[in-house]
Amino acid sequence: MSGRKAPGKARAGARTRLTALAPGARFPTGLRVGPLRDGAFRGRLHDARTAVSVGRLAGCALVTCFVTGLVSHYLQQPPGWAVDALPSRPVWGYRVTQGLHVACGIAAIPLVLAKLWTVYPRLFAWPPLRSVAHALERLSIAVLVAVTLLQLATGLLNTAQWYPWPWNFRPAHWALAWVMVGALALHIAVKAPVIAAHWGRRSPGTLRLPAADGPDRRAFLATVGAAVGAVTLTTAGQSFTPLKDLDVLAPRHPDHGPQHLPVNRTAAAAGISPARLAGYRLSVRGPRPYELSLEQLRALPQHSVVLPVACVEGWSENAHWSGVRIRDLLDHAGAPRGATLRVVSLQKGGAYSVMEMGAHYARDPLTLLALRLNGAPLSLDHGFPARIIAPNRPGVLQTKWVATLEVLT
């Protein structure tokens, strides 16, 4: 009998537990263990001032990614009304915006992780849902965190051209970007009073916590800054060539590849072989259609330009190109001045085997049907016998192995 509780005491204990867990009652302190207990998280690194300091940097990186991503999307796949309106200047425009897009995306990874570390104790706040408004706020935060982490992770894998998922990356990345920026805007609106109270070092709402509560905030922010600097310095060289000697973590080096220029899709991957190119002739379709052999193309007036190839994965590099101006080929075909050009490649399949070029690009004096790269004939991987090179264009639109130029009126 000594190991059994008296019936009266057992019933009283059950009533205590039921009363404590009844709706609206306080969760018993004795049952709140681990991260749910009062005072489970302490230290100045989890205070609002630190969260705001890291959060504003992470927010700037994400907004920059979103804006430059818009530029990349509309240059890669412009709506019909914009095809003839997109500018061909500055010649380095896409190189800068896409390099910034990828660099900010990589820099955002340690910033977002640091931001999450400063606020994660609040995930265990009790009660988890205090009202309908509080439930909606937490739901918006869950969406923001999930979408941001997925966006950054898949974007990083895209720079290495590794796609271990069943969906198409580009439309998914585009859709997630809008969800992410919408959730971020909502989060900023909800947290605006807290952000304003802790924005500056001497803001009225800033709490002055004792230094003994944990590692110094400045040391933490310096560590985060060092992490951002490290990943930036070791990856940005793939597009910002003064840093190319430090380019040890990026999947591409701007000087590595055939003819000292990287390639994303090889001739073998595109189904191009020397046998397929035998008897090559360029077909130009317009009011006065004609065809040219490679020898005839080489006999036309040749022009030289220095233009970058800038790829969506973030790498870019300047190169010397020579060939025939596209506008000269169009004039010979009797193309109207404002005509759009359709370019068809010999490659088998692929999302960009057919490409349209607006009049600003087609008529630009720097836009070439290139036959030579860095002083030598194009290699097979770089588009032999002829490829497009144009200013301020994504690399996927610099079509290789060109078979047909078609004037669209």
Ligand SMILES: Nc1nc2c(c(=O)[nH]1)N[C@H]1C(S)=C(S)[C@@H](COP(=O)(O)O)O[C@H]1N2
Given for the second form:
Amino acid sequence: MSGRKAPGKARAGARTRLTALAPGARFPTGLRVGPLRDGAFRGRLHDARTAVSVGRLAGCALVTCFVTGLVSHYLQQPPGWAVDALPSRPVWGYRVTQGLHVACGIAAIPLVLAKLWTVYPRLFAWPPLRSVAHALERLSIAVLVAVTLLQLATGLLNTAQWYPWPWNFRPAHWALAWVMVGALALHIAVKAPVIAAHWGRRSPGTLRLPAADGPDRRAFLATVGAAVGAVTLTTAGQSFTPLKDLDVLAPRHPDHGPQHLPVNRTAAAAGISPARLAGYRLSVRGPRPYELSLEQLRALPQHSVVLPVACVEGWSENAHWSGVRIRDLLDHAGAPRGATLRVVSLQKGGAYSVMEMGAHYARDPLTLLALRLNGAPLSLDHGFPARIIAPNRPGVLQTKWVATLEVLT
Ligand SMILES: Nc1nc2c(c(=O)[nH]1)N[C@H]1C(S)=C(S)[C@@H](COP(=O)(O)O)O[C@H]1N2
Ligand SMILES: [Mo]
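Can you give me the structure for the form predicted in complex with this ligand, which would complement the form predicted on its own we have just seen?
Every component of the complex follows; first up is the chain already shown.
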């Protein structure tokens, strides 16, 4: 008997392997225990309608993150042809897009977790693989889930400036954003019929619902909504200042810092000491190069502007700045009108010690070499003796401790 059984088993095994990807493949039914058994998951909370209700919100949050992320990337690192096309208005543009980027990323965390909880029974769908197309679809979902969780987790840690990984955050976040949005587009395309069937209130899908097996869908959606509301209300105040009194979970409070403005990198962290500033002179290099002491800078016509520092990490705050217009300094050096400007900090090394700005920014009447902040001379941490403040720019480009302005021709 056993002699006949063994080859039979082997044949069945071989057939399973060979036909695993063919339509109608039969997997060993002995495996159908626990979550794999028929009807292991029933009820509204794991059905397609709940998946669509939560999924579309998660999708909106992720797409908003992607689009605002594109804006942030191109403002920080414009390709050559775009340098002169980037607009310096509206002055609050980057503040809004980056505030949205971080707020939607934070809101996406409970949304994506809720969506995963709703659909996790599909991990145990039977048969596990129906066809090559089905295998590819499952693979694409695995990629989507993995990349999205990685983006949200590392993005969140970045808002706290905590980098417990060996790779450079920015290029990785940028590359993975494209993988995420591609996998998301594929997922939406594959699921389009299900999404369409369950989008509206009276979609046919709702007529075929199994009985509820626990809290009702409304209660579930309300809980997800409350979680999103809670994380948003307690963090959005870091950039949306009307909510700043509720800002208890964000790493930054827009008012906490010297001169009522947060500091991202302190002078000590940047290697700037009062001793290094002794004998400070601003050097302007162009067709007619010159140097100015701090007293001479203070003696030039001063202009006041209200502009935000909008940090890529999600906090932002308006402040009153005054100082010398960059365009006046450039005119004095004989710079051509369309020239790009390179700004070099006293800081040695570090990604933000050298910055370039296109003519739109450099010529904007609001772009200053600021000497004062909120009614007092810049503190050392805010960039004393002189720093850049320009409209609609990521905080990383608002260079502190400016030593040199260089006209690029
Ligand atoms: N030289 C120099 N300038 C810099 C930085 C830096 O690290 N070095 N950090 C930038 C970043 S990331 C931000 S958000 C703003 C913050 O300005 P604040 O510290 O005055 O608020 O400064 C920018 N200017
Ligand atoms: Mo920043």
